[in-house]
Amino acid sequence: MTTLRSVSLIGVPTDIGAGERGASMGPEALRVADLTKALRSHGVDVVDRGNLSGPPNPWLPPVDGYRHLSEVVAWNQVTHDAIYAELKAGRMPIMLGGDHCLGIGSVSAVARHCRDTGKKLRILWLDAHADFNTSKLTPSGNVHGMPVACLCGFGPQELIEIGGQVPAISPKWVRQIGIRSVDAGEKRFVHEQDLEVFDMRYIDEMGMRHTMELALATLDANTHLHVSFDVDFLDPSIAPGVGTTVPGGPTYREAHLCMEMIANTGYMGSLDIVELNPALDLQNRTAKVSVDLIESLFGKSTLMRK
């Protein structure tokens, strides 16, 4: 186990890659839900770096299969630079999104840091969606459905080369958990690229404990564990404040077990929290649940056994 770390919160207030407005308010909702105080209660040194800035959302239709490509590139570039700077300074970055297209900037920065330091990388993608669309496969052109594909080198040049190496990651480093909504063409592509997906049927059959044991298998002290937490991973009954709700997600207890098992490894080195949309929420409930789960990632446990 590593010692409790120095954490930097980085707000990225944009819904540039989403199909619904409002994720731009996510960072503030997490702050209102007292994320900083919650982390400090677990002995974590927290610095809130405030919000990054980038172009406004023009809310236009897709061009050549992508919506708002130049704006998406701009936001991901500033995200990459901010996350990379924190890692270089020996701090753990927590990206407060924003929509999930920002995973491109965030994960490419983490991958770059791992190349610098000779570390292996494992990415846990907690999500209802595989996010493995391309301009040819996407029904919408929304880039928040494409980050994993872009990170694996399938996407527009400007996006796939942000971290300085194409592809930024190998599909072998990714474990997707909670998946339950995948487009038909995207499903074929996921199989072709051999992504490791623990979908909801797998979790139903095998349980969250077995799922997480496999997802976390073979980690060691030379592995950087990155967690990309899309709030739509959760069942909408506990987390209604997202633009892309899909029924049948992990329950409150399953989600906590997932987070506690990640915490137990001691290897988490960076975190994204994305797709929180306060405009669709009920009294900031989804932000509060998210903060609660993030506490479990930092060692809060109901464990009463000796």
Ligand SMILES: NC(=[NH2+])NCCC[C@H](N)C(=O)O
Given for the second form:
Amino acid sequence: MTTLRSVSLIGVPTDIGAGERGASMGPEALRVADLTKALRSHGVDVVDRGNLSGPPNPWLPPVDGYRHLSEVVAWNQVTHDAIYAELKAGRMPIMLGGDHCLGIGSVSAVARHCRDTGKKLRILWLDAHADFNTSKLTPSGNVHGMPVACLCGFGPQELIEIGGQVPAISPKWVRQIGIRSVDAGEKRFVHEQDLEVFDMRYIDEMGMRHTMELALATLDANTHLHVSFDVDFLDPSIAPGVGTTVPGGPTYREAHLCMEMIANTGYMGSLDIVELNPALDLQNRTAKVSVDLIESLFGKSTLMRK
Ligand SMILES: NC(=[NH2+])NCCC[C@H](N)C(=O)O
Ligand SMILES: [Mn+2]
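Can you now output the form predicted in complex with the ligand? The one shown was the form predicted alone.
Let us now look at the entire complex, which starts with that chain.
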């Protein structure tokens, strides 16, 4: 159902942007949960490119509102280059994070590819958090709370220019789903920049079906749909293995419906799976539930109706 059936897995084993160590083990946990086999069972041609490499995590406090900025830049640069190369070769990149700061490298590569090919870009940001902080607004200095702002041009020069154009994206191209934890200053900034947010209150009231119908409403045959799946989007009862759990997320069924409706569009062109933290997981449960959901994203359907 998805347009591109040739997929490249790119592991980016770092927790450089997070406030909790362990997301660096995410890529391997997804492999152990048999991601490749699961994708192949849905007719996807999969190549695992292995892991990128970058600087170690020095685990230092923030400086001028950013923690580990130079290391964050280095990891995002290699991520950008690897993802851009896959897209150029006509393959669908799946980035196995790693923390969500890597969305800067990943989405800026996708945006560059869309400029090259004249495609319209849409970004679905599945997350408990808006990730729209800046060095002034952040309560933590952790760059995994800033990628959407950086992509929209609000952030340090070295990070915002990675994709070759500033800003890399417009806030109008983003749909955030599952949001339930936004810092006070960040919230004001989200409203100011007019991000389209389908928060948990909206999903509670309107349901996942209506939410996704709206989030996917204006796609067309020329759209490249990028899905940035932060595993903390899910309710912690089904996904405990993340660094920044927030109660009250989508249930297993709601999350599957979300993924199935994305799959049904046929427009997904790239994907991030981020923030999976095996150090906090229980017997790789969160990796397994993520792989289940990725299967739905690639067209697995248990629907009995024809
Ligand atoms: N991708 C994530 N897990 N982001 C969590 C961000 C948490 C908090 N808003 C911060 O900026 O520190
Ligand atoms: Mn996130």
